[in-house]
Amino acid sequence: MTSATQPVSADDPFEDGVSRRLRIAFVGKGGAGKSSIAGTLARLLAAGGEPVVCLDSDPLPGLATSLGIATSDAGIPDEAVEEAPEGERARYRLATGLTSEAAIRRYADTGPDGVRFLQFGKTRGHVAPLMRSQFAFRHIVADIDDTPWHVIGDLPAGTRQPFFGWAGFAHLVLVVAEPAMSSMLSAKRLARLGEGENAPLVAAIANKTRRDDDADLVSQATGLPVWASAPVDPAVREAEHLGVPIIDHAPDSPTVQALRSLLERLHNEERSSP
């Protein structure tokens, strides 16, 4: 059996090169708590003085709420998108001369602790602008390694987006799973993101645990090492009810403490890597 909450893998979850920036995608079944965890980890990273950008391809507002951004129009506007030249695979792309870094600086919202937040867009009665924004968002994500920020990405629940390349920017995929059969089955499917050449590291976060062996259960059921474990936390439910980030509502709650430990593990890995 795989031991739960293992030390970080000897493989490197950081971007290659001098900047040593994290590239993390959060995935999982709906209701597992991935948006809350992603936003809290981003806030913790930014509170330590690190530059962070959050990319939200989930049309639900969970990540913005967990960051403390009440409302956001931080999508890619029509002015930043142009039709791709004939022969290119994508139908649209970022406007000529607009780099990923410039697009993030120009169109992302800035939330508490200086976290930048960019989403691929929301429908406002018409699908066409959303489709243009979606292509531009994918263009930004494809070149994200050329930007100076740590990147935390929140993908929609399920397997569709992750297996269609939306997590392609990530060097580390964290699968958030509850110790419940449906959540663990979804996590087991998502574990396949770690297969193949140039695949990212994939690990699990056991969330909403109730028993001492729940993290081991998640690890055994998914085949993934568990890098963090957070118990059922009434403070999380209270924060969600109030519409505020858990890190602001209860900064010493078990969930926030678990993510502080995860962040320390990641920083230890950075320091130990050549």
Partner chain sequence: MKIAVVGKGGVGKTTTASVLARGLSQRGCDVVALDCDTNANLGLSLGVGLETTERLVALRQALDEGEEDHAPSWDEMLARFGADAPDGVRLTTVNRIENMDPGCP
Contents of the next structure:
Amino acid sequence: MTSATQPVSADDPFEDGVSRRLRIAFVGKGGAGKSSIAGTLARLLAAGGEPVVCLDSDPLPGLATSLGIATSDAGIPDEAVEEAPEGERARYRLATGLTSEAAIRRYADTGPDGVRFLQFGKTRGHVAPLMRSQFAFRHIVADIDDTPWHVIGDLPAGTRQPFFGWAGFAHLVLVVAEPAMSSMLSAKRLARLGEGENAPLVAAIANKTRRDDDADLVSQATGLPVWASAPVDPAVREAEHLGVPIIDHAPDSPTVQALRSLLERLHNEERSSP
Amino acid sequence: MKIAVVGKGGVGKTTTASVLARGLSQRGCDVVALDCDTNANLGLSLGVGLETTERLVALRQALDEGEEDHAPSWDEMLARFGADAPDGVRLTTVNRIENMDPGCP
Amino acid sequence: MDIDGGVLVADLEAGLGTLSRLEAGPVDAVVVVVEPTAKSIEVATRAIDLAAEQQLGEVIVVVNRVTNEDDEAHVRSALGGREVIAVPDDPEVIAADRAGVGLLDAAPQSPAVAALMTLTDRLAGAAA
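Having gone through the form predicted on its own, I am curious about the other one (the form predicted in complex with its partner chain); can you provide its structure?
Now the full complex is given, and it begins with the chain already shown.
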């Protein structure tokens, strides 16, 4: 494993045929700060020179704002998928010859610090028009281990999508929880993503803490180890009001410090990457 | 009358719904509070406590997994899959009865 | 779904998924909850448009965690100048959330409850 002070080489992401890239999914109750933290972590990685792709599987906008990318409703173009041959289980597959890596290079947006951003699109109500794009997205994500990027994925709030396989790409699931009963209860439910064969590693991030012992409170209530903790912070709150990235608006905040430390830890932690 | 409370996650839908439900009941309405969230927390905001909140989620799951049968009527559904909340509100996480289209509400 | 003259208050899953599946008729009023953040305003805008498109009855907007007049004005402006019910940022709400208890039990006299009761009065009038 590379040391915490050296970024993983962008030229050689594979060592002994095994990827050393991060594969992280962010889940949690609504409002806990998933998108904000996912976006900030991705920007930190990218600012350190690492190749990163951010996956947005929420049909509503949020993650792009946290990254500093203009919100767009557009999904992956129709050309990316073709009808699958009859008899196959899925209706669509990626266009012939289109690999996961090629699809990301072609269709992902590029944001500040070179972070790549891929979404299946945003809805103003009806999700049906996004169906082909959703297929493309899921196919791209299914093969994402073959690509050279760190992968940071943000899921919609709650327990529906995580338990429907949308976090399947992840080797590490980070559950963002506030020190409030409903948020911690949600985290406890999401902790079950770590059960079963081939399950990802699951840990918590205690966000918007108000007391020194809130990280412990979250840990006890959720049964999860707390790998980072960030306090309530007026500068972060202001960033959310304005709709600007925390890393740009509040670069010296305890939140950003906590996520820098988390990255150090992740570089050392074997199981967060495959 | 049917009222839907919507918004981005974390803005305070559940708190708003809980105060609205109990407030209307205090003013004499016959109120049913329906938690449509897969990740159900309305019980906590209504004041029924953690145990009852969890119990209702487990009941809904049992229904979804076919371990329990749907109730044949609204009243029976509320009796079997609901719980009493303060101020006379009845809380449920289930809105379907036999032969109805699925989905909330 | 027969509730015989009673009132059903449905707390929907976050987002627009459930709202998009509703038809005019089943719902008489939509309470759109928002706070003074860019992200929640974006979702609220879509929810308001969708409710109008689906003819889901009266739309009432509640703005939570309002810290000052600017917050309220900003949200009102972003939502097309419509009337809103402003709920002040209230430590009692935070405390009740932390503890997982009902706000009406923990702090029935709080400013947040008073504001939310204007919503109740508004809808009680409609339910009568």
